[in-house]
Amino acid sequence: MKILVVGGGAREHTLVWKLAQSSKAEEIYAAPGNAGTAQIAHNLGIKPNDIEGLAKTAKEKGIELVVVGPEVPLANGIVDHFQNTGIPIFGPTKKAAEIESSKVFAKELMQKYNIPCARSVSFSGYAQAKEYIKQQTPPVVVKADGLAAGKGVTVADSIPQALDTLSNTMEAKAFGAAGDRVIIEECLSGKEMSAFAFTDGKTVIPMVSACDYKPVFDGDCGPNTGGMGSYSPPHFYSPTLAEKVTETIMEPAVKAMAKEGRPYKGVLYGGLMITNNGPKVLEFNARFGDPESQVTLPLLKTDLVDILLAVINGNLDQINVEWSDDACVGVVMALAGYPGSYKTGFPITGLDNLDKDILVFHAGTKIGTEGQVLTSGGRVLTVVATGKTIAEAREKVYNNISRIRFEGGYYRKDIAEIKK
């Protein structure tokens, strides 16, 4: 098969790497890809949001399977467009992807179908939201309704901070139209984690779960990022808890979407808080996670192409999805200044000086004019290792990551540090 992976981050590099292991994968393309995908696939100079351009090129190249990484093309209807052209594509339709692209829609769905989540109220007017916040007891969670690259959620420890966030979101339009509506939510406490499931709209097959780290600095300090690292599986995620998440959250969500006339096919991603009252949903996402894919897909034993086709064709119940019992840890190397402003174009050294079993998934990289790998984005690489335990995998990553160098290179030192 000729396969196209849409996107250019570390998640997409991981997908390309995993798909390349399939005996069914003849040629793989990435759009736009990065310096990492260039080593194992053909990079196409097409942006993920250029749906027309992607469809035209896919037709020309005889692409037989398309896999979408990022959320924005899904929210813009890339799946609907490809379905109309007859090219098989993995991911939810525009109406189904609204479970991620509108937090208000997702929250109303959860409330209507009794899917456990935080208490919340949504607002489309700044004045009403401001008055509501003033009556709350901190901490208060303020969420932009639309897509904000993982940065649209603030847990405010004080009312002034919550009001600042609200003003920034609704008045200053820090996230553009994504902040036209907001959700003000109670702050849940417990252990945060990401649950994933493959679904063809009927059958729901859980994937291994993961924990990720959003704040930029050690000890969960500093502004939120798209993710600074992750590990799988969470040490606290027992088989009983996994069953409860499937039965009370993932399966009901897929059934609810079907009842709403928005059948959901693809990967459903639940950002969860494991509270004293059981698991509750913080948010749903409509795609593979980033940085979680970098630590979950290396544990997948079943051919990924078979799973994706079964989802598209609606016969997921006929697939046996198997996972390794190993643990996996991934640490993101970013540029100084991220998630704010940063400089790019620096050469990366040390990639050829790593232990054999270390995986490096590229994100913000490109090939320079002289063939060298250069930095081109805020999150540059995810360095990944597997091991029998999280501690073993973690040790491997940190034994290797310091060998990779680029100007302004930064990474958290506490990823997968399991506190007793």
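What you see is a predicted model; the values in this text were computed from it and never measured. Between two forms, the rigid core is defined as the largest C-alpha subset superposing within 1.5 Å. Residue numbers count along the first chain shown, from 1. What changes on going to the form predicted in complex with adenosine monophosphate:
- If you fit the rigid core between these two forms, you'll see the Cα of Cys221 move by less than 2 angstroms.
- Superposed on the core, the two forms differ at Gln128: its CA moves 2 Å or more between these two forms.
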Second form
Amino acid sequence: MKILVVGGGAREHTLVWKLAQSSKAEEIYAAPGNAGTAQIAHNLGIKPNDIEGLAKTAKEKGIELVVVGPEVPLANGIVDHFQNTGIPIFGPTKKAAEIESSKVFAKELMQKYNIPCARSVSFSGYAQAKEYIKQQTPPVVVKADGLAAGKGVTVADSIPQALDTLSNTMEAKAFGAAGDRVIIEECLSGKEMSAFAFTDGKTVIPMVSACDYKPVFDGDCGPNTGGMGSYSPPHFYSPTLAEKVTETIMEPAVKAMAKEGRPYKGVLYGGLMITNNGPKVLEFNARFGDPESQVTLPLLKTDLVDILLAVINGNLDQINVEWSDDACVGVVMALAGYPGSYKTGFPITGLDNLDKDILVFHAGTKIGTEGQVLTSGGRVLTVVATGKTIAEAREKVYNNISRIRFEGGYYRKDIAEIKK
Ligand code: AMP
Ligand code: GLY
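The form predicted in complex with adenosine monophosphate, contrasted with the form predicted alone above:
Whole complex next, starting from this chain.
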């Protein structure tokens, strides 16, 4: 089977790596991929948002299965487009992907179907939103409705900060049309985690879950990033909690989407807060997580191609999805300055000097003119290890990561450090 993975981050490198282990995989393509995918797949010089370009090339190459990594092409209808051309594609349609691309839609869905989430009100008028915020007690959470590359949410500690955020979002249009509508919601406290499930629109099969570290500096300080590291499974994720998440969140959400005439197929990703009153949804995403994929897919024992095809064909009930009992830890190496500005184009050394069981998933890397691996983006790569315990996996990662060097290389030292 010829398979195309859309995207160029470490999540997509992990997908390519996992798919390459399938006996059904003959050739794998990545669009655009990175220096890591170039070693095990063919990189195509096509951007993930160039849906027509991707469809044309997929036809020419005889692609038989497409997997989409990032949210923007999903929100723009890449799945609908490929379905029209008859090429099997894994992911939700545009209408189903609205569970991520419109926070107002997701919120209305959760409220209508009693899926636990933060109390909130949505607004399309600036003046009304402003009045509402003035009546709240801080902290208060302000969310842009649409996709904002992870920057559309502010947990404001004061009313002036919330008003500033609102003005930035709705008046100054910091996130463009994504800020035409906003959600103002209560601030939840508890343990944050990401839950995932494969679904064909009927059957829901949980994946292992993970914790993600968004702030750039140790101790969760500094601005939010796309994610600086992750581990799986969360140390507090008991079988009872897992059951509750599946029964009160994932299954009801999939049922609700079907009822709304937006059958959801793909991976459903619940960003959750485990509060004293049980798990509640912060947001839904319509795809695999990044960096969570780097620590969940290595634990998958079942052939990923079989799962993806069963989701597409609507017979996921026929598949037994198995996971390793091991733990997995991934630490992101980024460039100093990220998530702000940074300098790229420097050689990466030490990749050939790592212990045998260490995995390195590339993100912002490219191959230089002399074949050397160079930095090309803010998050450069994720270093991953599995172990019998989180502590063992963590030790392996940190024993190896310091051997990888590049100009401006930076990583958090406290990923998967479990404080009792
Ligand atoms: P989101 O993009 O909705 O996941 O929000 C980004 C981050 O903001 C989350 O990872 C949480 O840390 C935080 N967040 C979002 N909504 C809430 C909430 N209602 N209460 C507390 N924190 C929140
Ligand atoms: N880990 C955050 C995300 O994938 O959106």
